[in-house]
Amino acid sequence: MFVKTPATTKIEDETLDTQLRPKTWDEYIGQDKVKQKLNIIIEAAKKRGEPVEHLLFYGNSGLGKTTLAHVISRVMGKGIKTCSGPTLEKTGDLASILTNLQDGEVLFVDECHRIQRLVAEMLYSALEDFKLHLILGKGPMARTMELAVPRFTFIGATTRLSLLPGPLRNRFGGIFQLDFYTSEDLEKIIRRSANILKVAIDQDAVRLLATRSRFTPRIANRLLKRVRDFATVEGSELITKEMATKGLELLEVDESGLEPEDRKILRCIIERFGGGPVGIKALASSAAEEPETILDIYEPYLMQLGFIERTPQGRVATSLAYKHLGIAMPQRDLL
């Protein structure tokens, strides 16, 4: 009998995130404001006959940031290439990529806030003037060349918006923000997907998925194939709600959401901190993970809870935290 591994579900996840990457606007759910005003943009540029402006879209992982760069190359009919700012070490891999560009192609780049500065500053000519400025040689000897590289259309995407280089900012001709999408959007995204999986799921389980997915379409999809793969163990053909109760349970995913890793974090504020205020470098080392990870990931969503305060001080557990979690609130916090 052929057992999943990790690795092999991982790239079955991969696979089937291909799979069910909207292609277009009408099956890009959610984020309507935003597509309104992109659309006016690429169809004026269309209509122009020229690249379509410099975008930036920031917001948390997961909410379709490298989807709508892939959308924005297929209405353009242009094609897409897609790299991550830590990949970018070097000004050569920068020259590399950016002169094998096809006129009028999109260059998308996630992480875009850790390019490393050089590159970056590399990149800003390339992004104004459609030109690279190149040193050749050392000391006395060094000297500057100019190279032309194809009028190609640079697509950002960050979670960190406030670690982006001003100068870097300053040349996207658009900015966007992804903001956390509805149950109701959600639901027609699981809906969606379960389509494409060609898996039979009914509406209380869909509505159950998309309570505890985040406000994510990535989560909401990645919680859809979790609760199939449980389907198939159990030999049901059909996705009911308890079975989706059964399979989230298993999971470790709450009425609420959170998973495992989400309650540690609340627990080491509430039981090694006394509620807080604490410093992401002191919640960080108390809970083994990186601070970024829980800036990136955790975080907003805790927050948009209301799980977690921010502080001058530091992070505060709210009183809905310690009801999430069943502690009874030190009653000195209730003053």
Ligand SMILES: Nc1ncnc2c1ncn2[C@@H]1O[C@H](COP(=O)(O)OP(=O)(O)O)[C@@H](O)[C@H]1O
Second form
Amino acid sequence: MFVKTPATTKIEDETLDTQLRPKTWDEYIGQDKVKQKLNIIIEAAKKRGEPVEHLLFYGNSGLGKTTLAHVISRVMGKGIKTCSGPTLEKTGDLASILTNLQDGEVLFVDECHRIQRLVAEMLYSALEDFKLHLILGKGPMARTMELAVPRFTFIGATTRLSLLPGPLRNRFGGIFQLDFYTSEDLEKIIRRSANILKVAIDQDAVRLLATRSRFTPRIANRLLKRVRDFATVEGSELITKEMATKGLELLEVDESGLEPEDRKILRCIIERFGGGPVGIKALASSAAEEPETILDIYEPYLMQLGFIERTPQGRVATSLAYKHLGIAMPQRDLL
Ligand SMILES: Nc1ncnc2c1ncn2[C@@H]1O[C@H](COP(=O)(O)OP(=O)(O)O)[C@@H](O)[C@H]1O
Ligand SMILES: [Mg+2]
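Can you give me the structure for the form predicted together with this ligand, which would complement the form predicted alone we have just seen?
Complete assembly follows, chain above in first position.
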């Protein structure tokens, strides 16, 4: 039975991510400028026999930040430890991770804009001089102790650069933005994934999936997998364009790559707020979504397509959004 699930299923994402994640520079498709600059930093560090400088990657979810961190650790021939900002609850959590690192190892912290303030403060000195300043005891008996940690490379990832504390931002040797992918690169990614998953797919179907993938590799992979399920249920060995079209229809992914949730946000702005401007909080509560989900998942792509615009007063639906949904735009907005 072909089960329709929201394309944002988290667990499916994570297994797919690890299965399809590129391991080398050659497999890491696109983002050429970022790759070039990183290569120089890495090769220089290797020549000097030092760990790579601390690096920050920012950009939307699914564009390859985590993957980059893994590729770098591999190219350096060093291990990688990973965690996420919100899971570092106490300074002790960070201290134990840092003291257990090997020399030159990569510490990858996802969502690093969400590190607690006290933990972040401890991290600053570790990043700067590879020392931890620990406070032992309480009150008048309290003393500080300095503890050296191995020289490591910190790699941070964030979807929201603006929320990153200044002192953390200043401690990165390189800050790189990951962009949306071109259709050409997405086609390469889909073909590579189809190979790994042993899926037969024709070029027209590859192209169709690429145009519906929101310029994002993770989504390209997810659509490929869902369409493969559909083809299997239909008893087809090869994913053709027709098969892919039917599968995407069932998933309710439209020709711009919008899913029901995206269209709900657009409709909400248009139908409940007269096309906007509407503030993020009002929009979130009206659409029954978290403001963060709108900011991180829906909005970047809707803005990229030119369906919504941000103004100081809030979000506004553009004429393209009206057209896409087949809703007549109120006359006054056309002025
Ligand atoms: N440049 C790339 N080339 C090929 N596949 C990629 C690339 N970037 C991401 N992917 C695919 O997309 C998935 C999600 O990437 P990930 O690094 O987890 O994104 P992020 O950490 O930015 O959310 C990966 O598992 C991988 O399969
Ligand atoms: Mg990630």
